[in-house]
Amino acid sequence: MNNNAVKELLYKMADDALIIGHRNSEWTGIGPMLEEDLAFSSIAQDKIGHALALYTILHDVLGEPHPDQLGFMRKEKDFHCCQYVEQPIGEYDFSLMRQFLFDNAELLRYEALTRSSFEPLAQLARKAKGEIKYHVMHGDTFMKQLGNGSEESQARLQSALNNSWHLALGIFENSEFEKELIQEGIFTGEEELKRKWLEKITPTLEAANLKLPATEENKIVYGGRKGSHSEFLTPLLNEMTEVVRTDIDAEW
């Protein structure tokens, strides 16, 4: 097995899940309603125990950090994320399509990581994708309702997709190992599974009256697995980890 490969497939997701967590977060108290208010806070919750189990992963298996110092003390730099969980929560149609594109994504990955040949990663994938399923469930629910709601509901919708789809395919990002994840049987590979959320995706949002928008190569938002990020990363770690830095030593 090829441990580098292993490792930068943890990393991205791990990353991916602790920034998108903290995002998700940022809508406790200001829901636009008591039931979103809620579900984001679940789902945040959720993201973080993900990111969480993944780091530990990388740390017991795999030799690396500390899951507390892989999540608080590395730079911008170090982290493999995509750009699109990075960004602000901005308005709430922003938000829903984000975890929309995102979720639909995540729980295909998971399912394809159950039948991984490394076998840590295929339990965690087992038991995670329960949970993925029902914040899946939410996006669909909230995307057709508010697609058939008022002209207003659906119009701006349709410009959260527009203003996210660049951003979105970003999230499948090929890595430097990807032959070797595939050939290993690690991982079925990004090209696939951007294959399969297509046609996952496309259903939903036609049912929600949505157009899928035009793939324009040169502006798909690529870097964030090697270590490229937007203006927006930086802030959001800085203040993420304003706790533990106060007391870099300390245990909490």
The other form holds:
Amino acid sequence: MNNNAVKELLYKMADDALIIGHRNSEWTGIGPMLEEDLAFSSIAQDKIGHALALYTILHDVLGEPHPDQLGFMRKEKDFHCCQYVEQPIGEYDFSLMRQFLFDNAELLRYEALTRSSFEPLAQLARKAKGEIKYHVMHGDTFMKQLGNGSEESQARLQSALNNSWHLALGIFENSEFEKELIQEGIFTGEEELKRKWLEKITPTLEAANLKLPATEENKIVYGGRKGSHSEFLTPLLNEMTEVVRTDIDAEW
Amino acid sequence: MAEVKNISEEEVWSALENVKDPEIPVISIVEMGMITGVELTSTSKCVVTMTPTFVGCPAIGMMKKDIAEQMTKLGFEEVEVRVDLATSWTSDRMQPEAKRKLEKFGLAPPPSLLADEELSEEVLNRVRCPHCGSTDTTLRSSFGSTLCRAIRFCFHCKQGFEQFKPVQ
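Previous: the form predicted on its own; requested now: the form predicted together with its partner chain:
What follows is the entire complex, opening with the chain shown before.
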């Protein structure tokens, strides 16, 4: 098995989960209504659990540093998350759109990985997909409700979709190992994932009275997978690691 | 040297009945279907394998500690508690008795999913109110006070209640 290819895949998935988990947790206490506060907080908890499980595979199976080290002690350039997950939560419409677009992609990714030749990842995928189904159900339901709600709710979602589109497409930035991952049966690859994702979200967006923006290839926000990030990641990492930087042995 | 006594697998399972999920204190982790293996590797060592209900469940560490304590109390000198996903937890692993206890506790048990059935709101709706037994209820939020719970409302007794989520 090509270890570097697997590591790259695990790092980007784990970093996506950790960073989106942190962003979602920023809604704790300030959600637009209690149920949404709970939803974003619960989804955050699931994501951070998935990040930990992925870092644990990297550590236990592939000899990478301890999960705490990976989560809290790396520099910005060592993170492989896409730039979409780093973006500030913005208004609720932006966060909800991101939850819908990102989680649909993540569910399809884990579904493909249930058949991965890398068994530790296949095992995690079989478990995690059952949890992410709840995230997708949440996003899909709210798209349809708010897209068919008031003029304002529809317009806000459409504008959130327009603003998110080229960031969201950055989720599928190809890695240098696409060929190896596909050939060795580890993962079906980013292109195939993007195709399935478009197939999956298009009918939901249509049912939500939303128009898919036109894709302009040169506007897609790539770079995150290779360590090039937006100005928003460093402040997030600083906040996330504040306790550990203050007292490395802190326990709670 | 400590005196070595023979501990049976049956005694181990029975001691594990004392360990509860701290978020659902009325049923044991055995009834929950979370224990996937018990192995007595020697007269003094025991390996217990468990699978989490949700990967990010914050109670896992506490349950691991409780299991180790129970095993030490039984007389094992060495205890290993492994958490692995080789067997994936689904809500159908819950014993029927556990589902009855959940309902009595005020938490609606998870509906069963058919073999090829996809999770949907309809699946979640196959539930009755644990307070009055009415099936005239609605989903308020598929997320609740813990990762494994959803929030519902009963139109008949006009009370909110929680539902243990079905997990495939």
